[in-house]
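Taking the form predicted on its own, here's one chain by itself in structure tokens.
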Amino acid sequence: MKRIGVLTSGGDAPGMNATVRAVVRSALQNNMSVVGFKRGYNGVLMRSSVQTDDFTMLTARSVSDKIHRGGTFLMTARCLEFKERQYQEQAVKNLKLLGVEGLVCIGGDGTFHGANALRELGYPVIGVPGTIDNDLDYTEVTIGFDTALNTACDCVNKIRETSDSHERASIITVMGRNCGDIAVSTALACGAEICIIPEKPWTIEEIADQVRWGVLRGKRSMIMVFAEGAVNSLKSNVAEICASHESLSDISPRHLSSSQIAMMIEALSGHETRATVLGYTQRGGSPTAADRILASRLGAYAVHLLRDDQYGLAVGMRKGELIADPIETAMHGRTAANEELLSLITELS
């Protein structure tokens, strides 16, 4: 191949810039030019009135001073139209028109679904896992997870200190719509007493009991790490709980927030409970050394595969070694929780 493309799609993750840098510099070392597409698959569809809003030629200078930057300088966006075959076919035509012979797609499961659609049309693609959720089952770790974890841990440490001062319980919401990896790792690393994730059914009554018993054992603070998607695995009858406590009368069971869950835990446990949502702080910031190294290895490996005419693959890590699995299987998300870590959280709390 003489020319390849690269894009970042879906939610941004610290280390995406480091990945693009590795793709570009490795490609140049292998006598390939690189086209960077902006805003994910939107750039490949090339619908902007100004061409430079869709794509740009990338050079070694283009990716200078990028390895330590958070976010993605190519920008990112979701592209719902790309689910339709006519847009996928248009993308292939556009890529060929530019002389782009292969495409490196950096992102999560949605990005991989788009890449797999191009593969089905016979176009050479390589997927690189860039998502803080760490929710792709084929690889042990994704780019951005380590940074998001460290960010979450730093925030939880601060909240623990104020919780100790006020002798209260705190429920801290971290990202994780379908996968609780950030929550589990954060809980273990910060010594949290409770971890609530979407993969495991739970009830407010059980959590309130744990808080009450923690207080009785003399704990000055209780930390509960809550994955944002865990509301979907809640098995309590919220309407019944609210009906039995006047202080909960304004809560709507249809749209539960972590603050409302904290109110219910407080009502049932009798112990002051507060909620904090970490939100997009987990997506930002300079990537950790681990994420920079991972991004560099995976980005360069993606280029080496295209150079050797191997494609339709997703690169990743398993037992510390680089792997490349078929993208049609790699795009599936992780559905099972890490039982070992969950058990350890309980044992050490």
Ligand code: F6P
Contents of the next structure:
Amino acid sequence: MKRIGVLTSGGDAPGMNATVRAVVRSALQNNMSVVGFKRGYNGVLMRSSVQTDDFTMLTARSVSDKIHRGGTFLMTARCLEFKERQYQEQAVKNLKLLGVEGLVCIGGDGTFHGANALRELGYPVIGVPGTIDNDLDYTEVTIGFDTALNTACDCVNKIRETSDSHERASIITVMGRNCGDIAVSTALACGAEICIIPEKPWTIEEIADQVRWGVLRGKRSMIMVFAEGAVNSLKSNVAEICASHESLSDISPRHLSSSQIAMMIEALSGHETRATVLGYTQRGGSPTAADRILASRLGAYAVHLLRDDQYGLAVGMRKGELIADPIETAMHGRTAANEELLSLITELS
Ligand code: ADP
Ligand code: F6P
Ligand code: MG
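Return one more block: the form predicted together with ligand F6P, after the form predicted on its own shown previously.
Full assembly next; the chain just shown is listed first.
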């Protein structure tokens, strides 16, 4: 291959810039030029009014001073039309027109579905896992997860201090979409008492019991790390709980917020409970050393594979080793929680 393309897609993740840097520098070392597409698949579809805003030639200097920066300088976006075959075909036409012979797609499961669609059309792609969610089953870790985890831990440590002072319980919502990995690792790393995730059914009643039990054991604060997707695994009859407590009469069981969950836990446990949503703080920030190293290894490996005419693959890590799996299997999300870490949270709390 003489020319390859690279894009970042889906939610941004710290380490995406370091990945693009590795792709560009490795490609140039291997005598390939690189086109950077902007805003995910939108750039390939050339959707902006000014073409220079859709893609750009990337040089060694384009990626100077980027390895430590959060976000993605190529920008990212969701491009829902890309799920339709006609747009995927248009993308292949555009890539060929630009002389781009292979594409490195950096993102999560959605981005991999897009890359797989291009593969089905016979176009050479490599997927690189860039998402804070760590929700891809084929790889043990995704780029951005470690940084998001460390950010979440910093925040939980701070919340622990104020919760301890006020003798409160705190429910802290972290990201991860349908995956509980950020929550489980944050909970274990911060010594949280409780971890609530989408992979496990749970009830407000049992959480309130655990809070009461913690107070009885002399705990000054109770930290509950809550994965955002866990609203979907709640098994309580919320309407019934709200009907039996005056303070909960305004809650609509349909769209529960973290503060409303905190109010219900407080009503049932009798212990003051507050909610904090960490939100986008988890997606920003300079990538950790671990994420920069992972990004550098996976980005360069993606290029080596394209150079060697191997494609239709997603790169990742297993047991500390680089791996490349077929993208059509790699694009599937993980549904099982890490039982070992989960039971450690309980055992050590
Ligand atoms: P992530 O890659 O982080 O999981 P999304 O799920 O938002 O993020 O997906 C990112 C983009 O990937 C979407 O906006 C769309 O352009 C593309 N994509 C997602 N699902 C598909 C699909 N089934 N077919 C083709 N493209 C898809
Ligand atoms: O996939 C990354 C992620 O940050 C998820 O953890 C979260 O559910 C989602 O993206 C938020 O997306 P948006 O940027 O559309 O708010
Ligand atoms: Mg995803």
